[in-house]
Every structure is written in structure tokens, then in C-alpha cells.
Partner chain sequence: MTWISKSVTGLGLLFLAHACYSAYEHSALHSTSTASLSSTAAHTAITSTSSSLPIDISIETLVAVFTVCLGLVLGTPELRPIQWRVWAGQIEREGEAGFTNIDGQVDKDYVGNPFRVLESRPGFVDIRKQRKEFAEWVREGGGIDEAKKS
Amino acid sequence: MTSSLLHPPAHLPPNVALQLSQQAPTLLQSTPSAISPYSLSSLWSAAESAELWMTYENLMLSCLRTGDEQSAHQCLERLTARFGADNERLMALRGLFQEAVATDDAALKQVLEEYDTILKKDSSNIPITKRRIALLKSLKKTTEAITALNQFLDSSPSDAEAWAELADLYASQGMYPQSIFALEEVLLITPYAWNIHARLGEILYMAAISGEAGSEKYLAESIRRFCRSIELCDDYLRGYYGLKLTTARLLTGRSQPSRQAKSDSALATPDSKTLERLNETATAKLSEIVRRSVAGEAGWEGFTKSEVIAAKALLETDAVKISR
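Write the structure of the given chain, one chain only, in the form predicted together with its partner chain.
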């Protein structure tokens, strides 16, 4: 279980977060509160390891999430004792702690002002810049957050995390073309990220169904993105789900009599036969994944439960349509 303490816990479900934070008191007791650089025991064993500090950081995040502020503060103090209060990453962690314990908006404003004063002194402090943007977003000042994020990306354009955040912010505002652009930037930095390919496909699909101009072009591009995500990752549930949705939508759009003229772009939409075959493949794969995952076969337990349920629901609505 400690292995999951070595990775950032933001994506974990609440029960795992609770489990992790419940380990905190024992873990904090079992490790020494201060590590002296010169001790007798350092002769035969490493006095400290990078894992220990990672554990502290992630433990602190889990504890803050579950409301165990005492343990979180203890983690923060130990990290501060080791790395000093003016470490950039620790400044961000301390800000995060203050954000979490803030009771009202006035306290949050104060935290925001603190970030501003830090950034005035040293504008290249990346963790604090990110925290400031996250706080702006948390305070529902989305436009300001987008502006700040764009400024940040001007100075460090190779930060994939920031581009992904920008894409999410744009998507939350319904600005799909900008969001697509930001995600394409992410893919320039990490071209093999299969989940980002799927995410881009989802945003393209959202752009297509939101009724913007050129929806067929968006759908065709979306199909390509989902296909790429499947190409990068065998049995990718999310990719097949998206592929099924997009091909089905494009096929129903095609069958209507008012057929659009072929787009004149270099990448034309695939013809109906290809679409049908893609749709069939996606359906077959999805039903296989759902069947094996629900049966709990060995080697098929990795899928998220909610995703499997969603895929099952999609297959069932499809089956109803056919039987009608």
C-alpha cells in the first residue's frame, strides 16, 4: 500500500484517500521526527531516502483531503525542517495548506495576496504560479485564471501539465476550438499519451454536438483521435467507447437525406463502409471488455467500475435501438 504513497494522490477515490490518511499517525510515529546528517547509523544504512520525502508530501495531500489537519501540519513541518522555508515546492505546499484550512473567502483572498507578493519578488517561481492559478479557478475567477495561465505558458511553453489545465478551463467555458488547440500542444510534448488522445477525441465530439459549424469535420477528426488512442493502447475502454459514439453519430447523420457536400479539406471524412466496420469493431470490443470485466476474469480487473457500467449502458441502448 505504501507504493501508492509514492505517487500524487489527486486521482484516488475517496475510500483509498481515507485509508492512506488513516496510516498517517502510525507512519509519522514510526519515522524519526528529525534526521541528523551525521549519525552512527548512517554508516550502515542510508539516513534518508527520496521516497521518505515523497511519502510525506503525498501523505500531507491525502490528510488535507480527509480533514486530518494535524497530521498534514506535521508532515509540512518535517519537510520544512529538511528543505528550508524558501524552497519553491514547499512554498506551494504551505500555500496549499493555508488554502485548505481557510474558513472564508477573506482568508483565501489573503492567501492570494501572499502569492502575489511572492511572485513580485521572484516571478519565475513555477509552483507558486500554478497554485495562484488553481486558487483563482477555485474562487470561480475562470477568466482571470485563463489569462494568468496564458501568461505562464508564454514563458514556459513546454509545460504539458499547464497546457492540459488550460484545455480543461477552456472546455469548461465552452470554448472548444481553443481547448482543442491546447490539447494539441500537450500532444506535441507527449505524443504517446493515449489518454490525452482520447481526451482530445472527447473534446472534438463535444465541439461537434454543441452545434458549431463544421460538425462533420470535428467528428471525423474525433474518430481519428480515438483510433490513435486505441492504436497506442490495446483494449482501451475509453477509446472504444468514444469510437462507438462518434461513428454511430456520423452514420446517423449520413443516413439523413440532406447530405452535406464532401469537405474540401485534405483529410476527408471516411466513407460509410469504413465507418460501419469501425462501429462494429468497437461494439465487439466493448462487449468483450464488459463481459470479461464483469465476470472478473484474471487479467481484466484493471478497468474502473464506473467506466464499465457506462460502457454497458451504451451497449444496452444500442441493443434497444436495433430491436426496435
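Residue numbers count along the first chain shown, from 1. Here the rigid core means the biggest group of C-alpha atoms that line up within 1.5 Å when the two forms are laid on top of each other. Just so you know, these numbers come straight off a predicted model, no measurement behind them. Compared with the form predicted alone:
The two forms, fitted on the rigid core, differ between these two forms by 2 Å or more at the CA of T304.
What does the same protein look like in the form predicted alone, given that the last one was the form predicted together with its partner chain?
Below: the lone chain, stripped of partners and molecules.
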């Protein structure tokens, strides 16, 4: 079996997910269609393994991404036969399948009602709770999704994924202070997550340019977060992109700090010389990433194409300003 099936397919590039789904008929034929959970022989069977069930689950999700509903349904049925329809994880996977095959919002609302029915019987069903929140988001019921996430976090405050999702929902509504708070909660749980440090830097930057009071404080903290992200991951493109953007804004004087912002700021804004050095460092690293990624050099292929294009555009814009 391909090793890609042992990783969550949401993290796989679309072309890899497509390749996996195309292999689905062959994989399903070469693996057992059913294994009894109560068969003594299954205890010594090589086919009965955690990797097998992980393969079925990830293959199902890859097939749903590419529209192969028939293969996805076969995977779901095999998992259900093994673990039972009352298994909480299987209930969530079945709900996800129903969401994927739904043809309109009316069908999705029917799935939402099914989630509500399940939660009335067992409010502690975490997989269904999360699927319900995801479906509320899909149906553009953002306020209800935020309320549901806050209720979930009251009982599960250490769920970093839920805090990150809440931060994104707050940001989508322009509620930047609330989004910042949620991301800070994520970092209390995962302090070395460089992507979250960079995401927090992005939200702080968005708060600064949105007209929120204390823009200087937000920009100073944004620089600090971007620096931390690249300290933890030396080749993190988004960290360098954000650092260049933030330092450039301060250097060009687009953000004029008020006296109130200065007095309230717990973190002093770096001086011009430091800002220039940080901007130069970010520019040099972004240039290297773009050059080596575009050239397809070994070890530089993992960058998202859209992010490389954005970095290139930022560098070109900066070059035009300098030439003028």
C-alpha cells in the first residue's frame, strides 16, 4: 500500500489525492472486504492492523475529494462492518459522506438535523459536535458556528484545533481582538507551532491596518510573531513574507503611532536600523526561496505554488518602488 494513505489526505496535494483515488478500485480488490471483530483467527491475521483501517479511512476521504463516491462508500461500509454503526468516529465519517454527496443546501440542512438528533441523545459525542460546527460554517451560519465552538471549548479548553478554527471564524468577521485571543490560546497548547506564530502575526497585521486602536502595538507584536515563526522554521515562507510586509509598512511611515498607542504598548517598536535589517533579511530569504523553488532544486519543492507566486509578486513590487 502506498505510504500516502497513512497520512491525513487533507494535507496531501490535489494531484496526490487524485492519484490515490484512481488507485481505489485496485486497492479495494486487494484488501479484505470484511474482518469480524469477534473472530479469533483475525487476531493472528496479518490483514487485521491499524494501518489497514487507516488506509480505508484516508482512501475514503481522498475519494470524496475527487468525486469517487462509489469507492468512498465501499470504504465506509468496510469500516462500519468492522467497528459498528454506533462507533463515534464512524458516525462522523458517515455524516461527512452524506455532506459530500448532498446536492443542495436543503440536503445539508437535513444532515444538520441528524447531527442535532444524535447530540440530543449524547451531547458528549465530540466527532459529531465537530462535524456539526464544520457544517454550520459551510452553510454560512458563522454566528451559530462561533457560538457552538465557544460552547465546545468550555468543556474542551485544550483542543488547539478548535481554538484555531474559532480564530479563523472571528477573523472572517473582522473581530481581530477575539481572533488574536483565540490564537494565543492555541500557542499556550502548542508553543512551538511556527505556522500559528505566523498566523497570529498575520491577524495582528490585519488588525493594525483595519483602523483598530493601538495599531503601533499590533505591528510591533506582529514583527515579534513573524520573527518567532522563522526562528522555529528557518525556511517558512509565510513568516518571511509577513516580516517583509510588516517592516516595510513601518519603514514607509504608513502607520502613524498615536501617543495613546505608545503608552499602552508593552512592546517597543524596533528602531529604523533594526527594521531595515529585518526587511533585508526577509527579502534575501524570500528571493532564495522563490529562485530555488521555481528552479525545482532538490529540497525546495515543498512550497505551495500560490505562496511562491505571492512572494515573487511582493519582491517585484518592492523592486519597482526602489527603481522609482
